[in-house]
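Listed next as structure tokens is one chain, alone, in the form predicted on its own.
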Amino acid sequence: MSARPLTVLIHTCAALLAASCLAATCRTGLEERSTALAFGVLVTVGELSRWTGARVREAAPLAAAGALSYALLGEDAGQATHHGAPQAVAVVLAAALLGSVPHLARGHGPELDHLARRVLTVGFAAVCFQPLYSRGVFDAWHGAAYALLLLALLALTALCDAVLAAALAHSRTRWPFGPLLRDELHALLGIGSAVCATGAVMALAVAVVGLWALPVFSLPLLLTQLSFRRYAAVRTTYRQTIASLARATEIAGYTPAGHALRVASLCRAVGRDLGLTRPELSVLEHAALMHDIGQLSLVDPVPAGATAVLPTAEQRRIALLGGAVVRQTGVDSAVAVVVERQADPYREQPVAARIVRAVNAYVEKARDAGPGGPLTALEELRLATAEQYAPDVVESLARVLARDSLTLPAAG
């Protein structure tokens, strides 16, 4: 997929800022080299511990906290610093690139989006703080007032980063910007708040006790990162368990291979288009993976697992049996509700059940309709919106299918 204009614009701005800061730093030389080296090592270590391939908002929280604290550093052990905004950006960029070398050797990075966000957010924080600090604007700010000032600047920086992340995701996927920004802002309550708090504490601590504060105040964030790693591992195992249960109908010959995965992928894309939240998308995806599990109770399999052509009463019976099976597996009860209500009249269904019903019918009809299957199936769904399928879901499905940025598994 070619780069979108918004992505190119953000990357270009980051590249211009990085180039100008590197040029300015090379021209004037490094101020407080020991301080620059200490923060550079911290950012490098943070990048080395980055979660490669992890679907998290901040893959390198320690590097982010170190970078922000250097951008907002005004004193080192009671002595005023003079490194300025260009040096802050240059040191963080060099350290981030150095820390990415091992990941690059393994084929995992660095990601341009990650580097662009890091450069622009550090530049934003440093430009907001360093020039004013060097002019003595903050000389009257002491104690709690100064700490609140740093937290306010970090909050603004976090908002800036959230907007950048949402804009890059919107440009890359064409998903609606509003829900993406909402998810980014919601994620700030997790690891984002820990990064901001650690960045502020580091800047304050170094100002009082010097560079020895860096390893001491890095430890809590490292422990938080380990906790998030374990949580991510548990979620991965949970999803793998659901995927294994979903494959039971394929192994038993009730549904075609890959059908559940295709329905789940398409459901998630439609949910994104309709603006569902991240927890709602998770429930939707899990329900889509397990939507056919009720067929295991049938004595005679439905031909090709095509439940959309069955009488409504039979569809509801299979759905209720599927919901009962899901409840026995220990999966979230919200998933069971979606599975057991997927055959109800759409006006009575929750949004997730409407999506599963429409997408499952589309996949089944497209598979059986020959060369013109997708268009024929979509037209059949549109003609049935008066009684069977929610019109907004069908139109969302049409939009999703029209996007060349969406990649789905082969039809089952």
The other form holds:
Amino acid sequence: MSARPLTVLIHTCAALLAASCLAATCRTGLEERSTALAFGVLVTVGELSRWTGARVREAAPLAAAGALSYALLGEDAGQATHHGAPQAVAVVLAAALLGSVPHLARGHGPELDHLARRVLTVGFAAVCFQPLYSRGVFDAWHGAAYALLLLALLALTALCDAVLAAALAHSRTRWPFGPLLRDELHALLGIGSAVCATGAVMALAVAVVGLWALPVFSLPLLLTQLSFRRYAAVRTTYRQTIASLARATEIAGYTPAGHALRVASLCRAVGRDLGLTRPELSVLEHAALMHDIGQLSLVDPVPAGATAVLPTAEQRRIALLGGAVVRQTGVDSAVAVVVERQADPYREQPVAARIVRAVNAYVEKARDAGPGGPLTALEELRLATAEQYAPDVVESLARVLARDSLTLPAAG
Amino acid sequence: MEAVPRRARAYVACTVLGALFCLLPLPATRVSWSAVALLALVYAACEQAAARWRVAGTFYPVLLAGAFLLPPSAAALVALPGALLSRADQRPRLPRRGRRAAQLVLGVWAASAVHGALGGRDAVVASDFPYALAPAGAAVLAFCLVLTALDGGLRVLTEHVPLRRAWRGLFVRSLAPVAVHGLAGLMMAVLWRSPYGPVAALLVLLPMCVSWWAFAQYHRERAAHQATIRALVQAVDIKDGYTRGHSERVGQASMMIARELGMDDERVEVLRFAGILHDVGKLGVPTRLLRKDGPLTPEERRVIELHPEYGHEMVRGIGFLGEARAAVLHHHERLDGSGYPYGLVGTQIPESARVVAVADAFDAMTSTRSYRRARPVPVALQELERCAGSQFDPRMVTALVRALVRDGWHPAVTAQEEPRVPAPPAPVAAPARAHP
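Alongside the form predicted on its own that was just displayed, please also present the structure of the form predicted in complex with its partner chain.
Next comes the full complex, this chain leading.
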């Protein structure tokens, strides 16, 4: 199925919504300018402090929370507000555009996905809330009930955002939609819940104390953002360190250069295709990077590091040695288990070990076999699915290779 | 573990008595007991969650919200159940929990008293901003002062640190986080008194909890990361038997030089890593050559001299190492251009590499190798000074000498290392050469 039109559809919807909201706001003019300005500044600051680089779920939590709370703002220091849904979208859009100027100037491309998601989620929240609020539908909801109502609306918005994000990622990468959506929903528990709670609290706090609530409450959320950023940074360096530990075998001449990285990236792709969760994927990737590390303990290098052609008993011995080395490194012990069991028959293996085994064998067989190598290698793997390689993993590998145009999908 | 000193015990007893005195007027206080119970419950729950995530530190927003909402003795009561149920890592557990609870009771009591005296509680009820920020700020200051004063007092009694040093560091470090917690607490208090009630107030805690969780994850991941780096180094140590512990010591000496040169903390840390990882390329050199006793043939020497390039090849993908990567590549260059791999001259050699070169040579001379015994520190320093200018950067050598004169050389002894024998002064023979 061709998935690219999905991106175009989402972007068009966002553009239409943004254009109509801007037009409506231009016609009627801005209501409550100081409130609009304050929230605009908050969203701009949030966008300015956005992460770039590290792969994270919500790059600008402060901007997201500020935008949502403006969409759900019903009162300002006890006075009812009159900005409708169009103005909420227009102000957030303007602030987000303004906040992304420095990112553009630094040469990061315009993040259309990010903008589209922001516009659509704010539009959704504002359209759900503002018309009903100004018609007095929520007048019966007092006190705690009103707070819970806002929270429920935000939860709904967050769900929509997760679906949007998963759809965009699916369209961009063509990974299966289900696991992507599951990952997005799982991330809602972390920073997503903090954004929702902050959005609700800001709307309520502005209703009680006025605009002073904004700076007072931005600070704790900035703290959250900082912790997440540090967490993301240390994860990145950790991955780099494991990758270079993995290269020890290459430097020492046990395996060909680039082998570990190649196996790891293919494993990740297969893992995605099979719908592994994020934590499982990270264990898989680390294990794939270090799958050959047991060879460091060998006296004589295996010719070209090709373990797939060795007798099974020898393969298992090297795998166990590798597991022992990995256990010493302080990496998650799940990684050591995968490395240890990579040479077992597939029916006894955990799924990550099956993937590592099949992918490693494919890479080793395809490496020096010339132009027809990949196809022959895949065929050999298919013939050995009785005992050594899991059939579903091999098929998934074939799909991944076909998708990346690395080789033609072999008829089978 | 030695018994708690008697003075410290008396100090803790006084603290507990003070806390009890704070709680004394409770029966006569008119207060909403359900609010006290709810806050105490939430605080205890947060403490338990912190224990599960292994976060160091206390969850102050709830306590400070209590201080902003309730009269002093009732606010102090909020801290009691959570602190008494909290986890104590070291023995004796009961006195530790008691001390903690008493400190928090006193701190919250002081905060609430200051806040009430400045008319903060009325400001919270009327949500009178920005005035409400002033009493809240004063209360945060009082809270911080009391807690750090009590902690500092105990440190003075048990560790004999001078009072001012014990207290000032604690106070400065804890003020910023407590201030952020204070803002969250103020928001909680305002929302609690608003028509939206306690439900809205508890929502404030969610982002704080998430931030905490992320912080705990960060620490876990960082520990794992450091363990992995150590594993890289251990892999070298396994191959190269007689340099055991060498990497850690070179890291330490590099750190001393960097600090003496007045580099900022971040750069000092990077140079420590540079020292630790400088020989990581030996993973690529055949074990037989590394362990060979006796002189090497020119052929073998050339193979061993490839290790800086191997090492650079390994670590160049690790972003945070920064200039440490250049140090790994160039730590065998000499100022006069006779080093390897590129034969760079003078300032062409990166500064980090010049630091590591001196640290490496120093440790190579002062530790015992299979082919010779360790030389004493002064002899090694003389040797370094003799080669300064031709082989080493004189600035780095001077810095090392100054640092060693002031602090002495106390290399961290790793577990596998044999105790070092004090070596007799060896006659200065061959020019200082860092082991190849």
